[in-house]
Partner chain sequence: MAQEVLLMDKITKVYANGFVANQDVTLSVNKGEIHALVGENGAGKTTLMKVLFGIEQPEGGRIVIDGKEVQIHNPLEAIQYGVGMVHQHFMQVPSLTVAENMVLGMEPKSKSKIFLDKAEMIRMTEEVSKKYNLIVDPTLKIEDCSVVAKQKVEILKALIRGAKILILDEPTAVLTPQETDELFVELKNLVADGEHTIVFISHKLHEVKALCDRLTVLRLGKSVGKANVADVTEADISRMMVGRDVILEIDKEPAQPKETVLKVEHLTIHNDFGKTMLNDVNFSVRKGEILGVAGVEGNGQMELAEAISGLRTFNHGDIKINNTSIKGKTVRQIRELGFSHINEDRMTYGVADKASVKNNIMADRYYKKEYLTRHGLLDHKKIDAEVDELIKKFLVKTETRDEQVKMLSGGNIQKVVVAREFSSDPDIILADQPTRGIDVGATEFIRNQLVALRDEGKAVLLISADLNEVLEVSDSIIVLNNNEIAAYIEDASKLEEYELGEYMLGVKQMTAEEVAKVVHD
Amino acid sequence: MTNKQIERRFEAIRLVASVAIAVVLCFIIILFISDNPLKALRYLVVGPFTSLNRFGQIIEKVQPLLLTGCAMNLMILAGNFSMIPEGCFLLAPCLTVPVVIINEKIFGGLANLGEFGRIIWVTCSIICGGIIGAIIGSIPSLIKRKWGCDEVITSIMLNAMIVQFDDWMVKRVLYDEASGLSASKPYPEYAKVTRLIYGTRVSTAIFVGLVFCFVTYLIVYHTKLGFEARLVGLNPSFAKYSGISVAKTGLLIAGLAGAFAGIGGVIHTLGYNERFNWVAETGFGNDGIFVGILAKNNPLLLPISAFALGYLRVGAETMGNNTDVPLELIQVMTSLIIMMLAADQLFSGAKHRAIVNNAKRLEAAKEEK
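The structure of the preceding chain alone is requested, in the form predicted alone.
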């Protein structure tokens, strides 16, 4: 067994142990705060699978996490800790999707084309959302390159501006007085993504997310840009002296991540919502970080980690609606998991001993030969 194999084994052990410890601690909390802890635990664990609607809710929560997870995966691998994918996720659909509502007379002809008209509109929306996301996603990297500002701060400030802009768009430009809601007019039927499961909001967006997970894997591990991005993330100085443009690579990755997040926002709103109302739908960037960490920055494992988070959230919602345990418990659980995963020294002693013992075994085997 090589040292790399040993490190991978201990990383897997650390991941499982982190999740297990967080779950056990939450179970203990439930035992103390609930009058009927067994009922609460049953709803938490089994609740998401007790009906088709609840299982559909898991898939609904997975859909946006796949593309935001891909975006944050690219950012983290390149050593860029910008939070701008969340802003791209919110702004791209705000500038793309309402066009069909404002100019319904112009685009209404698509309804006569049937399913082909839907494909045309969704495809154009995806392209426009990707372009807008790429532009917005590049801004923090450009500012860092030009003036040396930290991308974490600039991205958070830009995200706050985007939230306010979305609020202004909904209340001043798209507001539908007849609805009684802070939202736009309903989307035309031809402008929606096709639903897959009757009675749920599971749409073909889930397939788009799965495809982009595979595309992200190919970019990261089978392209020159992906290799340079990983090298920049591991050691920027070494990458620089190897002839790699750190600034250019960071800018390209930021633009690509922003494009993925923008596409995710467009697909999500067309498949999940009946109207444009995004003011309260923030936090997908943070969720993208969580599923990326849980997947150990492996794009192919993002569907599993996104499903795990969706399962936990639907279980917590089911438990909160049917017992005396608050919904905020799931936030405690995810925070505990992240803290445990961030504990690099967890099992470090055992890993070091395993590597030393492996080296001794290899040395002994060489001497015997």
Contents of the next structure:
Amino acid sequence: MTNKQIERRFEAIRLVASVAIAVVLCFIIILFISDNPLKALRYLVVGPFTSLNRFGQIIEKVQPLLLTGCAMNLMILAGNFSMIPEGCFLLAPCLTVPVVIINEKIFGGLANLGEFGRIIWVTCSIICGGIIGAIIGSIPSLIKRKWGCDEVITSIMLNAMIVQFDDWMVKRVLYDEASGLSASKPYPEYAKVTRLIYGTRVSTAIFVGLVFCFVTYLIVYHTKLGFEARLVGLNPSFAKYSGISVAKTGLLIAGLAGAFAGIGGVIHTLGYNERFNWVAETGFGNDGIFVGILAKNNPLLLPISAFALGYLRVGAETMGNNTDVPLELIQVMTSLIIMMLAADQLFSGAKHRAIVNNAKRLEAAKEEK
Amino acid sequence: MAQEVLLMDKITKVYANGFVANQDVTLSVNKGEIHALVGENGAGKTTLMKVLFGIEQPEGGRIVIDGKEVQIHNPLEAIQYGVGMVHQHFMQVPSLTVAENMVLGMEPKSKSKIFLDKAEMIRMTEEVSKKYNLIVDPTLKIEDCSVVAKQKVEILKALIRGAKILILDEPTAVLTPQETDELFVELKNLVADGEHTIVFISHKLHEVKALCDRLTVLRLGKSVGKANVADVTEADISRMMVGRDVILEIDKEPAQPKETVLKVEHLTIHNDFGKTMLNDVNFSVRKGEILGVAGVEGNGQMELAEAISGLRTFNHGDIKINNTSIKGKTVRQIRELGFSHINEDRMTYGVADKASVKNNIMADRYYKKEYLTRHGLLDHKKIDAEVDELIKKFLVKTETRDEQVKMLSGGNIQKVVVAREFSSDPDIILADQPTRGIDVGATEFIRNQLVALRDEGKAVLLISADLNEVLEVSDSIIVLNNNEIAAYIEDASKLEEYELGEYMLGVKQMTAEEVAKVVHD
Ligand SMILES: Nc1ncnc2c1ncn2[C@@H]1O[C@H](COP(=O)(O)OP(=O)(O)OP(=O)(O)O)[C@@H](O)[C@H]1O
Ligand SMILES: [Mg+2]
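Return the structure block for the form predicted together with the partner chain; the form predicted alone was the one displayed.
The next block holds the full complex; its first chain is the one shown before.
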């Protein structure tokens, strides 16, 4: 057996065990709180699969996470810990989508084109969202280059401003008096992303997300830019010495990540919302970090890690809605499970022993020969 | 009868990836001696010392200190047993001062017990610094220190913690001969009291001869021999290490220089504090010759290398490669003029230690057409084939091409650098300390490669603090002193080591006309 095989086996064991441990811990907590712990646990674990609606909710959560996950994946690889994808996710739709709502006269014609009109509009808004995201995404890196401010700080500040901007847009500019909600007028039918499952908000956005995971994988492992980004992320001095432009790479990656997050925002609201009503952080940007790390920064694993997070959240919500477990506890438990999943060192001792034994065996075999 | 102060008995260490770095290694050290631990790159010397210092846990074997069997789980425990280690790669916080680094983890507190007592830190540093005669400036930040100063700080760090058994992992790799001599005097002083004991790791066998009492040889993770240093010659030691005879004398034909490739004209460089590091320096390097640069560290070698490689801008003068000025050019543009470069700082500039061997080797060329598919994507098949070939050609000891570089031994890391820089078909190679910290076998290999490249008609600029290396490998030599070229020796084979030393220390100086001969058209 090779060491790679041992490592893979332990990785699998670790994953299963950490989930099991988390479930046991949760169960212990529930035991103290709930009058009917078994029922609560059942809702948590099986709940998400008990109805099409709930299963749909998982996918609804996965949709936006895929793109913000890709964005964060790129950022982290390039050693850039900017939080700006959240801002791009918020701002891109806020600037793109209302165009149809305001200018129904111009775009109304698209309605007559049927499916074709939808494709044109959605494609256009993806492109616009991407451009806006790219611009916003690169601002922290530009500022860093010009004035040396840390990207983490500028991005958080920018995000705060973007939230306020969205709020102002929704409440002052797009505000639909007729509805009485703090939201825009409803999106016209032709401007929406096609829903796939009746009764849920699962839409073709999921495919867009999957495609982008693959695109991100291609970028990271098969393009020059991805190669540069990885080296810059690991050792910028070395990258510079080898002839890679550190600043340019950082900027391109930030722009690309911003674009992905922007596209994510646009496609999410068009598939999920009836009207534009985002006035607070969505959290998808920050969850993107978690999903990215859980996927070990491998874009191809993002769908799995995003599904895991979505499943957890829906399970917790189902439990919260149907039992006496308070909603606050859900947050605690989700965090607990997330922490267990991230516990890299679980079983490292046993793994090391297995590897040592294996090495000794190989050594003995060599000597016999 | 000498008293055994340290016994490492049948130590076995298997790394997390299954690599057996030590197998039943036995090391016995007597009180008050300087004991050499020698072996090729990757033989497991550092690993064994990490086990002793508690950084790595052994899978088997026992450690006996002062007759008592001990378990060392971490460096703090090691220090309690009087073991101190000076690491091969510096372990310092660059943004803190020398004094702060010295007392890290044992900081003196002011009376209020809240604030750090900076004055006391400086006093403590000065005290040990004086006591052991290793002079450093306590208020300087580490990032502004020369390599030598950093090395001294490392040794002092161990001593200030009361180390009785001092492990020195290649402490001289970064020192000039004079500094090495000076350090040796101090080390001998240190053990003269009979209290201190030193385990000394070095690839420079003449140092082992000059300094050590006994030695232990490691090969491929096993201890294969020990000896009294007085009873063996350098050749004996290398034979024990490598298992064959090693010839460090290079057998080379006289150079046949052709046209000029690198031309440095009136180059003047000020460092970040405005100090002049190079003053109106002129020289040229021709195809088919190796020009050595000798000089005490800090005479502008670093700035010269940085300027030529595009890592530093310069205001006055010019540098031309193949008749094209590199002023304002990016590193990549300079490399594309036919330049390649072994940087003196291996871990910062030479490699990305968390990247794979493959990615490190490809770092300067991944973007070129021949490594891309028709669609402009990286052609991994082709890349893998080339990387495998280079790993083989340059004798890099690694399990696979996807291994992280930090898993390799110091010498093998340097081979990764060399594999990249020598294989890009350059016209001029800047080799800045190319064999620093490398075993005799690999040193022989790299030096011979340099000569082979010269014979292929490439130009080589060799900067080295190792006088032996400069004399042995170069065809001609320039000496930097006082930030100027103090001498140009056209035929290096006619130069004696002491004469070179005189130029380096400024005792002797050539006239401007003599020095001007180094400029060829
Ligand atoms: N953390 C690690 N994981 C896996 N293998 C390692 C690790 N550290 C070192 N090795 C391997 O163990 C072997 C011994 O390494 P070590 O650093 O002890 O060599 P060394 O004798 O000090 O060599 P050098 O003279 O080049 O410094 C090397 O082949 C190296 O690749
Ligand atoms: Mg070593």
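Heads up, when I say rigid core I mean the largest set of C-alphas that superpose within 1.5 Å between the two forms. Residue numbers count along the first chain shown, from 1. Since we're looking at a predicted model, the values are computed, not measured.
Comparing the forms between the two forms, the C-alpha position of I58 differs by less than 2 angstroms, with the core used for superposition.
After superposition on the rigid core, displacement of the C-alpha of F307 between the two forms stays below 2 Å.
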